[in-house]
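Okay, so here's just one chain, in C-alpha cells, the form predicted alone.
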Amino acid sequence: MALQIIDPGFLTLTQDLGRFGQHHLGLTTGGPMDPFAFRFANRLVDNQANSVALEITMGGFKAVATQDMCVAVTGAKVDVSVDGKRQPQWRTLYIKNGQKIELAYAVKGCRIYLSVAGGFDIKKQFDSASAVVREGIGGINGGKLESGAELKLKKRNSLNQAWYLPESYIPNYGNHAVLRVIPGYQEKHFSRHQQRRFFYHDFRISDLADRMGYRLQGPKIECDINGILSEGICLGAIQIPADGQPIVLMNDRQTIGGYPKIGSVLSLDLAKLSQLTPGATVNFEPISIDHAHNLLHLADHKFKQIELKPCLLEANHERGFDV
C-alpha cells in the first residue's frame, strides 16, 4: 500500500491513456478527459506517458501517504495542501510517509490529475487500467474509488530531480470554448439554414454533462431524417437527437448510436470542453479534415518541444507555497 484514500470526492477514477482496439467487443475507450493535463502529470514525475494516474472530478479529495513518494497535481485550478501547507500545481511534490494530501474544490476547470512517480499499480483489463463505471471495467473492481481504498505504486528508482511547468504553458480554463468541427457525411441531412444556426450560435452546457457525453442547450437544430440504423461512432461525434439539442460524445461514450451526426469535434478541443462545467458556453467552428490533421501534428510537435524546468525536490514540501 502506498496511498490510502480518505475521501475520493465526487468522482475519482484511475486512468491511463485508454483502452484501444476493443470496440468490436462493445468496449469504449475511456482514458483521461484532458490528455494534456494527464500527460504533464506523468511527465512531472518522470513517468511513461501511459502510466496510471488519478482523474479527480471537481476536487474534494483527501488521501494519506503510507510511504515516501513524489506526486504532481495538474489540470483544473484547485488548492493543494500537504499536512495543511499549501503547495503548487504543475510541479513535482515530495510527500513523506504519513503526510496527508488534500485537494479543495476546483475554482477553474473541473478535471484534476494526480500522478505518482512510478504510476499506480492497477491490474489491466483488456490492455488498460482505465476505469469505465458504466461498463464496470478497469480501475479497482470496475468502479470509482471509495473511501478506504488502498492504492499500490509500481516499483521504480528514486526520483532525484523535481520539475515544474513554466506558467506560460499552463492552460487558463474559462467559461467558454470554441470547438473546431470536422463536418461528417451526414451533414447533407442538415439544410444550409440549419448548418448556419449550428455554427453561428452559442450553446450552453446543460446539467447532463459527464464522461459519456455533454448535452448542450441552444437553438433547435433540425435534420431531414429522424434517425438512422445504429452505426459506430467516434470520439467527439456530435449527435442531433429529435429535440434538436446537440450531444458531444466523450471518452466513455457508447460504441454505436442511431442519431444523425452533423460532424465531430477535433480531439484537441475535447480537452477544453471536458474542463467546462454546466452553465458554461461553447460555439462551433467548421474546419477541413486536412486542417484538422495539421493542427494535430502541430500540437504533438509543440507538446514535445515544451521543456520542464528543474527545481529543488526537498524545498517543495518544506517551504509550502504562498501566493
The other form holds:
Amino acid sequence: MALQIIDPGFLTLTQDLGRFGQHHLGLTTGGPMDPFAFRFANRLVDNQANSVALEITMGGFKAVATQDMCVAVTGAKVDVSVDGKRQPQWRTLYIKNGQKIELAYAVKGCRIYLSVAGGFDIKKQFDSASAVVREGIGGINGGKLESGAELKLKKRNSLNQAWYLPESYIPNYGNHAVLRVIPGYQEKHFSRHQQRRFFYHDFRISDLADRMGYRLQGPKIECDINGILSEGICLGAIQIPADGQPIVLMNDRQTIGGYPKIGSVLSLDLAKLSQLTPGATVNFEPISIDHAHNLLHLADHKFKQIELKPCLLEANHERGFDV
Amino acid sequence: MNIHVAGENALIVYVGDQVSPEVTQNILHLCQQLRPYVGRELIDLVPSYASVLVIFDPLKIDHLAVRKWIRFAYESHFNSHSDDQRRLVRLPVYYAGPDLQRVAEHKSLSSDEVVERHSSQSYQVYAIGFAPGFAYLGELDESLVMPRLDTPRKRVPKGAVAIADRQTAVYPKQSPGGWNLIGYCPIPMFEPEEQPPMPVQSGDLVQFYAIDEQTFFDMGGELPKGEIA
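Please move on to the form predicted in complex with the partner chain, as the form predicted alone is already shown.
Below is the whole assembly, all chains and molecules, this chain first.
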C-alpha cells in the first residue's frame, strides 16, 4: 500500500523542511529548494508543514498508486495526468488504487512538489527525512529515488474536502529573477567599484547549478583577498572565487568554506532562483538586514493569510468518492 | 571580537583573525554558552578556526538581540576563569598510506620519523565540515607541512589519515580529496546510526598512535582494494 515509483525522472528526492541543528557534525540543511511551493503542496492535502513530500526536478516522473490516496502537485508548471487524463496543479487530487500519475517535463520553472495526504513514511535521520545525496543522509538510503521504490504513506488520511489555490497566488516562474542581497561577510574586501559592478550587471545561470550551489556567469568581480580562514556558510551566501564568478550557495551547501563572500541572498528570492534553469538571468539588489527581516515577517504573515478555496473531491471527474 | 552580518538569519563572530589557543578557547566557550538556545531562537552554530557562525530564526528574534546575546555570552566568559576542559581522544593509525614514502622523501626524513612526528603531539579539532564527520585537526608540526596534491584524487578511501599544509584529518567516508595520505584509522569517524555519531567534536584534542597491520584488522579496519589512483 504505497506510491510505487515507475520512473523517478532526472532527480526525485524526499524532502521535509530540512535538517537543523546538525552543522556541528558537518551536516547541511537540505530541505525544499522552493519552500513556498513545498508548503502549499502539504497544505493542499491538510498535512503538517514538516510532512515528507517529493521534490521532482525537471519532471519526467511516473508512479502508480497501490492504494487510494489524495495528492497535490505544486511548483514548476508541468502537465499532470492520472491514467492519461489531464489534472490541475495546485489542487487536491484523488487517485484510486491502481491509477497511474504522470508528470511530463516542466515548461516553466524546474522544481515540482508532490505531496500525499498523511505524508510519506520515511525514516528520519538526524531529525529529518530530507535526502542529501552528497552526504548519503536521509531519504531512502540517502539517495535519489530509483525506479521500483515503494513509498509508504504515513497513515490513511481521510480527507473529505479538496482544496485549490486561487490563480492569483500561483507563482509565475519566469526567466529572470531579482535577488535581494544582504551585504555581509567580507563585503569590505570588495571595493565600491566592484560592488557597483556586482549590483549593476545581469548574471547568467551556468550549467553548473544544482542543489548545492548556483554558479553564475557575468562580469568578473574582484576582491582584494584570495581566501580566508575557513568559516561557516549560511544559506544564500554568495561566494566569489578567484575567477570572479559568483556562486550562490543553496540548501545542500557545505557547512564551512574559505572563499570570500560579498553577502547573502534573501531566502524568499532563493526560491525564485531555484526555479530558474541554466541560461536564465538574475540581477542583485542590496537591502539592509532590517529590511530583510521586515520582508520575512510580511511574507510569513501573507502566507498565513492565504486561504485555500474548497472544491469537490473527485476522481477522474467522477463525483462522490470519499476517501 | 567583531560581529558581522552574514545573511538574513546569520551573524558571523570573528573571535580573532588568526588561529591561536586563546581564540580556540573563546570559540569553545561562546558555543557552550549559546548551545542551549539552539532549537529555540537559534537554529545552529558553526564553529571554525577563528569564527562562529550564529544562525538564528528571524521570525523569533532580530539580529540586534542576537548581537546582545553574543556579547553577553562572550563577556561572561571573560569574567570567569575557565579550566581546560578539552577531552583528549586517542585514535589508532596503521601508517601505511600511499603517500607516506613520498612525504618522507620530500621532507628528508625516514618514514618512521614522519610517523613519530605525526603521532607525538595532540591536535585541536578546529572545525568540522567539508563532509559529515570530517574534522580539521591542527596544527601539524612545521617539519611535516606538505602542499596539497596538484591533482586531487577522485576517491580517497574511508579511514585515510591525511596531511596538507598545517592540518591533518581522517576521511570519514570515501570522497574526492587532495591531501597526502599517510595511514589508515580503523575507528569510523561518522556513523549516522550511533550516538554520538562522531568520536570527536569541535574543541577536542586528538592524538594519534601507531598500530600494526594485525591490530588494524583486529579493530575492524579495512584496507582499500587495489591501487589508490
